[in-house]
Amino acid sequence: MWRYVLKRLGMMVFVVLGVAILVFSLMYFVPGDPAMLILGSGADPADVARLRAQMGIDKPYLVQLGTFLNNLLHLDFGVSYQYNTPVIESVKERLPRTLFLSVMVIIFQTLIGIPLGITAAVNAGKWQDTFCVIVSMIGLAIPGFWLSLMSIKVFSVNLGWFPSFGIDSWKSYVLPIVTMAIGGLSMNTRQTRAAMLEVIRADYVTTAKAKGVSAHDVIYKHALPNALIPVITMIGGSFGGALGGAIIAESVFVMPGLGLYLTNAINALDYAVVRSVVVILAVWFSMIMLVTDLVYAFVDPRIKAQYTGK
């Protein structure tokens, strides 16, 4: 099994190392001067050049990566150009509440969907298969960010139940959290429909059945286990969809969290905050599914035996 974890955290090297060069690349050759947004249009072109000169970022391609590389390998993330502070300390205040987010609509979805899913698959062909894929369908066609638009009219400015900007309160968390959800959770439904349609009918399922298992059995402890596998992929791969719905959720309802900062970077082109941010996304990304592959051992002892080479 270490084996495995460290063969894993090698191939997590080269993936940080390619998203960091590629999201270096593309900061470099996007349009725009920050030097140029930070004195503004009329500055003496002498002035500009100076500033450029301080950040750094009148050298050619190659020396600007190498320094933006050798930087990361020392855990120097820079500093904000437009807000004059170190990145790494804007990260640590914004990052928990992000992951928080993301945390608490995986839960959400993981929660919800999986038993609608179950019931839709037990109940094939009746009302409640058909409701929870009608649900599932329209959770899916729903924009995300028209649905937060329409939560924010509904519940905050008509309804005054919850907030629609900051993080006052644990009602802060709320609309974000369900508007963030309803896609994922509706993927969960249909994905754990389908693994599970498909295993109530394997061959063990219908022994049990004639051996006298009762159905709750039947279903938790012989079909689940084996229909959780692409479910648990799902599952796994959606936090990278969280992260990037938190990027989202942040800017409509005024989150201080990574996401916004992210936003308003990017308008900003601070290339070291795009730059910096999207490494510890991509290393955050990478981390969820390593831990994804090791519950798969957990599951099912078949992987496991994978894993310990036995």
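These numbers come from a predicted model, not from an experiment. Residue numbers count along the first chain shown, from 1. What changes on going to the form predicted in complex with its partner chain:
- The rigid parts of the chain swing between these two forms, and the hinge residue from L159, L73, G42, A141 is L73.
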Given for the second form:
Amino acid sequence: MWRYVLKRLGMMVFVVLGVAILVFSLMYFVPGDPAMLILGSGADPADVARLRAQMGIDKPYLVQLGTFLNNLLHLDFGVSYQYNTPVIESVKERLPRTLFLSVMVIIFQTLIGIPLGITAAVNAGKWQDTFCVIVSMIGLAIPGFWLSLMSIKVFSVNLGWFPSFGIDSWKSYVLPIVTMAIGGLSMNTRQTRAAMLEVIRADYVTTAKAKGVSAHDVIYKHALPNALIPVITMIGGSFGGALGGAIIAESVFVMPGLGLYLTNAINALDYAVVRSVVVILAVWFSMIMLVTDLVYAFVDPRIKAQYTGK
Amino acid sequence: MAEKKKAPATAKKKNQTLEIIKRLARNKVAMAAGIVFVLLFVMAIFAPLLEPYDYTLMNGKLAFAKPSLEHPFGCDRLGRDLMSRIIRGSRFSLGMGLLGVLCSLAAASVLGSVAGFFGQVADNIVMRLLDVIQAIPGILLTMTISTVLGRGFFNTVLALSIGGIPGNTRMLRAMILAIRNSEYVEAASSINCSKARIIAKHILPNAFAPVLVGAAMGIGGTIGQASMLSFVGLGIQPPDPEWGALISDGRNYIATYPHLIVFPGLMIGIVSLCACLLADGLRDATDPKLKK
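Structure of the form predicted in complex with its partner chain (previous: the form predicted alone):
Expanding to the full complex; the earlier chain stays at the top.
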């Protein structure tokens, strides 16, 4: 088992390194000169050249890449020209909010989506099933940011139950979490239903039924544990979607998280911020996927056997 | 001689396509979704003829007009007819959805085939590259690429298709591996079929159906992503009436004039829903296991 953990850890180091190089290179080839952008188009060429030298963007690509990677190692993400503050300070303050939002989205969509999927599969063909299928289909089709805006109209403006922006109390988090979870919730419902239906048709479930195991025990003791194995991967994978949802939700509900920081930076062409935020979020995503893979390996005896058998 | 040989093959193929269409036709929900879907594309093609008003025509008196008989969807902040703008905007949204999916699938099929066919080394290189790209969560990747490429129709299509490549490549590679190891391919190679023939006659036709399903599924998602890009300030920007741009144009007036964002959002929802239902129907119709 430890060999597997080590292998995955080693892979993660390379993936993170790859992401850092990829994002840096993408940003390197953005048309436009950051120094020119800061000073304005009418700036003195000598001033521009001085700022370029100060920012280190007059050096060759490989030197810049090396500096960037080295700085990343020391958690130095550069300075945001827009706010004139080190990126790391904003990240320290904002990252927990974004992570909290995405984790809550995942918890919400998992706690509701999986039971809905199980209910649908157990009652296949009955009204509960039809209901879940229709609702999850609609939930997948509606864009999350639109749902957020509509929820502001209904629950903030008309009913006044929740604030429409900011992070003043727990109430501020209700609308972003619920509206951004709808898509993932629908996805969870559909996939749990599919996984469960597949397992219910498996031979060993038929055997259990033939032995006279009660219907309840067949579903919850025989079928469910196996149906949940693919669902675990799904939960881990949905962290990416939840992060994306959090970024958009922060923009809609004006929540001072990493997502709002990023979208503002994109519009202001603040590249130091954009590349740092993308790399940081990618590292978090990779870590979550690593944990998912490890959990998966522990619960799935087939993967465990591959590594302990040898 | 060659023609004689060809005839039965095409006849058989036609039958199979017919069979699939017949099975799809029996699925009323999928058929209805498919018809709406096609009608929406017809609307996009003939947009200039269908718009009740000029989509750029401003009329100060009608600013923020609520939906009425003359203006079924109301008017925007500059008094432009929203229905005309949505109809014109379908060209942007549907065009980006369709082109984005097609480009993405084309690039992914090249990468997927390289990974699936050309042995361990190529497979490893492609897959490790995908690992790196997919470590960046989906919408974040598309946003980053869109930042690099800049705004505008074709840049956004490119960003959307690059964003879709990793997922599509994985899907195609898995499918190619499954088909390559299947018994009928083994049978074909055992009677000495050439590699080219196996790929053209056996693998591609069998790979086509799942790709079609994936494409139908992808269009809805891509349109949603495109509108999200416009919403955060990338993609297509106002005054171009892409549906996401319409929503971001109207977001500041949500408290008083919600019709500005209700209708464009509903359009995105309807397209995605139809694409989803059509994809489900297609999957069932092309699945030989469900043949009755």
